[in-house]
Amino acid sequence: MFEKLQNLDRRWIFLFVLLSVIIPLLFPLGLKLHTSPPVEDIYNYIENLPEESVILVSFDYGPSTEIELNPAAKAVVRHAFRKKIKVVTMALWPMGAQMSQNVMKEVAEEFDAEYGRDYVNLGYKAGGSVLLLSLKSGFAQQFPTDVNNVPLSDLPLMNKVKDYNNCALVVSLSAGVPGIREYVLIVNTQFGKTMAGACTAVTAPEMYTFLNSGQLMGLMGGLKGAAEYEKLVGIEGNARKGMDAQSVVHLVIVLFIILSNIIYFVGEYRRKRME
């Protein structure tokens, strides 16, 4: 048996691997998740705006990141319609508007939210900081069609919101550059505006500076952070499913380890004994 076990195939090893991430994702474990406050004040502010209130919620990603990124984008557009919220969404990458055309739609059916009076999708326009100072004149000034090229005059919501001071927070969910940094440093920083995030977890290191700060209110970091939403929301979405595989193929890579190095010392042990 011991001999077996040093001679294991790694494609054992891959197996198990595969199945701790399969089986959680198709059979959800619903394992114990704590929030934390960063996350927990985006969704006090939210909770606590009125109706009829307006979001911009910027798309600053693409299919690379949005396995990460969707589930905070969809737990953040569903609290806003559920609380009978306004959502207007942009993109400073060029994909992102696709990205918020996918996460607007199927959230929108679930709430039979209507184009042009409950949301409306601008689309994405070239410029990063430059963009983000230019509109503070006005959203028409640089985007005087949305995403679909229909004027903005000929939608109801976008006659009531002008410009930042519409709306009542800005969510950028950024994948990198540009994104949080460029709007705190021009959203935040010069036009006063309470700005929130949503990043990727590598580069979630990088947003807590803003957040310590004050310049970010609260910050979604990596899947975890949209599971944590997910809970204060009360949706069992995609990232609490993957936090449930996350963690099991963690606890399997872990055993995996400890049992390598049992059978490492054991056979030094034999070794040296028969010396």
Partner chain sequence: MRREIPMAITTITGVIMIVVFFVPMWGHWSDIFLKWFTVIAGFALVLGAGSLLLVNLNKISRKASGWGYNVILILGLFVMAGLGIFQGIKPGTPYDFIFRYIFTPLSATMFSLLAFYIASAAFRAFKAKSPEAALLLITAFVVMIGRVPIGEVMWNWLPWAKALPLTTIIEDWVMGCFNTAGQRAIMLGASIGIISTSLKILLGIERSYLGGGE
Second form
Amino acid sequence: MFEKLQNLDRRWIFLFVLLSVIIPLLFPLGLKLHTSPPVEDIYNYIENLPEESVILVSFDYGPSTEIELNPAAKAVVRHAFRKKIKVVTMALWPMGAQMSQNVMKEVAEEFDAEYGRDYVNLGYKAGGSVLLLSLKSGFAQQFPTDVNNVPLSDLPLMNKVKDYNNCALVVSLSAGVPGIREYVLIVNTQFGKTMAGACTAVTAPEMYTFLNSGQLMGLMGGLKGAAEYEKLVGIEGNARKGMDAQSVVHLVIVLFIILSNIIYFVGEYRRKRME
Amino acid sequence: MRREIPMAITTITGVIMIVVFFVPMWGHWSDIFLKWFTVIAGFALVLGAGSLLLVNLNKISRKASGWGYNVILILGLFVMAGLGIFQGIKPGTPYDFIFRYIFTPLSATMFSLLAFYIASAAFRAFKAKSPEAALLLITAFVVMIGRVPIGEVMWNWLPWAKALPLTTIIEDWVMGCFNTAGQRAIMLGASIGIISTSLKILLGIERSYLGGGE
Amino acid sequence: MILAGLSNLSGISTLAMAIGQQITMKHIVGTWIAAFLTICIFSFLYDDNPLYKFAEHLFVGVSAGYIIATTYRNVMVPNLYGNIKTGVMILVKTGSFQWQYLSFILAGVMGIMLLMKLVPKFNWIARWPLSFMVGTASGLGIVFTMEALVLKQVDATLVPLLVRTASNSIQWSSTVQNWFMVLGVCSGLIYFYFSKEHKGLFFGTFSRIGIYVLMMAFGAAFGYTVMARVSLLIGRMLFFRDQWWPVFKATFGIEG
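Moving from the form predicted alone to the form predicted together with its partner chain:
Let us now look at the entire complex, which starts with that chain.
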């Protein structure tokens, strides 16, 4: 029995993981979700911004982490539009340009937000932290046009949003490098802008150092962070839909680890007794 | 001269950046360099794609095993690049169609495979063989259970749950204290490494970025 | 059967979906392609196979194509061509040489020099722009890393070791957290200091504590990594539930 379990074909584990995702998605458990202070801080900050304020949202991720960061992006943008806050987006990742086009189109249609007046998509630029530094003398320095090559001078919103100083908050939706780290390095530390971040769960532990040092005002870590923001904004997005499955899979993996440890210690005990 | 001039360029541009940091009124010196950087970094991305193209063309010309797959790769590259360059990248364009329905599922599924492998690896390798490993295991358990709604439900069964909320344990203690202390030590160590390597590059001690040969 | 279903749909351009969105023909075809490719990738879980290899190569090719197109549209057109065009137009119209625009000719030349990396005989030419990029990044790296990642982080570690509340009583939780933070960071750094053997009362003890602190951080990182990977899988399953299933029903005319 123990030998069998010890040499368990990995495909059985795969099957268990798959089932523990599928079953809660088909039959939701309706587990209650609690919000945490780092997420509440972002929500409260945006909630207290005056109308017509501008936030800069940077899409620093691609489709591989779409499920973790798209819900966060949509929730933040929805919150902003609901508060009549203007949104300027840009991307440090090439894929971010298309991610932001699709997210903004979807949310803007919901709120009847007008492109050029309520939001602008600056698109992608290469360079990471060097790019962020060069924007000190104005967005137009590096973004003469928007994502679809429309001159910034043709977009009314960009006539009043010239540089970081016109943005009340900078939010980086980050899946790695370049991302939150580069924004903290340049936009927060050099230019003193208030920064919030939404990141993949993989990078979240590192981001807590920035949260602790005050370089980040708030943080949404992974799907859970996005789900919390969705709850605060009052929407039932993909992040909240996935929370039950997330719970069950975590539980299954923990049980797997406990089982493997029992097998290991029983094996060790038997080996020692044999010796 | 094929190595000396590039080394001089590295030192000069690096020193300009440092000087401008301390004397911001000379910022215009570096401004143009920063703008050029974006363009050259763009070419660097094209270089990566070009290198991929050459490797695959080489495999096809040699008729290496599985060369048919390399043809698919090159087709994908040309179709996507061609559509984006000639027809634009707006939502609703053919380029956007490929992005939504081909690139996105491929990319997301490719990375989602890791969910299976991390579970399998955890089952095989995650053993509390030493006090250090046990500590790692316990912290991982606390985070895995505590950061999902089911953890809250389980915690609320405990008698002291009201006095000590799970959010406080996870946010203030595990992530905000234990994790931050460790991550900060790693960050400080890595940052000192970055600074010393950058200094070695500017002083011409570290030259590996120039590659081999004359 | 699928084709029959699709041909039924082609007569009507859209179908109302249960969730209130519109299913277009494009969406139906796209979703079926996405579902097929998702299955192709998942097939690797059983074993390596031609379908997976096909999807894998397509992914790499499309990624590279995407990067080329986005870089062309978002970087080359506005930042290189746009600036040079503006500079040339000013030069032609007014005769004034605008360095801020025309200097991008140099950036373009450096970019082309970088592409010489692809030609073995001339790849040394690529060292010039590469050196420019390395020099710029290194110079900035020194000052910004020092300020944002060293000084700010050290500053955040210099916390009071005795925290009092407004009523002057000791706030134990913050006090213990601060002690742990200071000791944790210092001992973690001692563990990374390899120039001295980790032996003796000071180095031995603190490097040992350092290992424990790092293990806790790695444990948290592992927990979060599991969370991230599982989220990605949930994303794909949500695709099947919320996007593919309605399309499946529309394709085969299943009600409800």
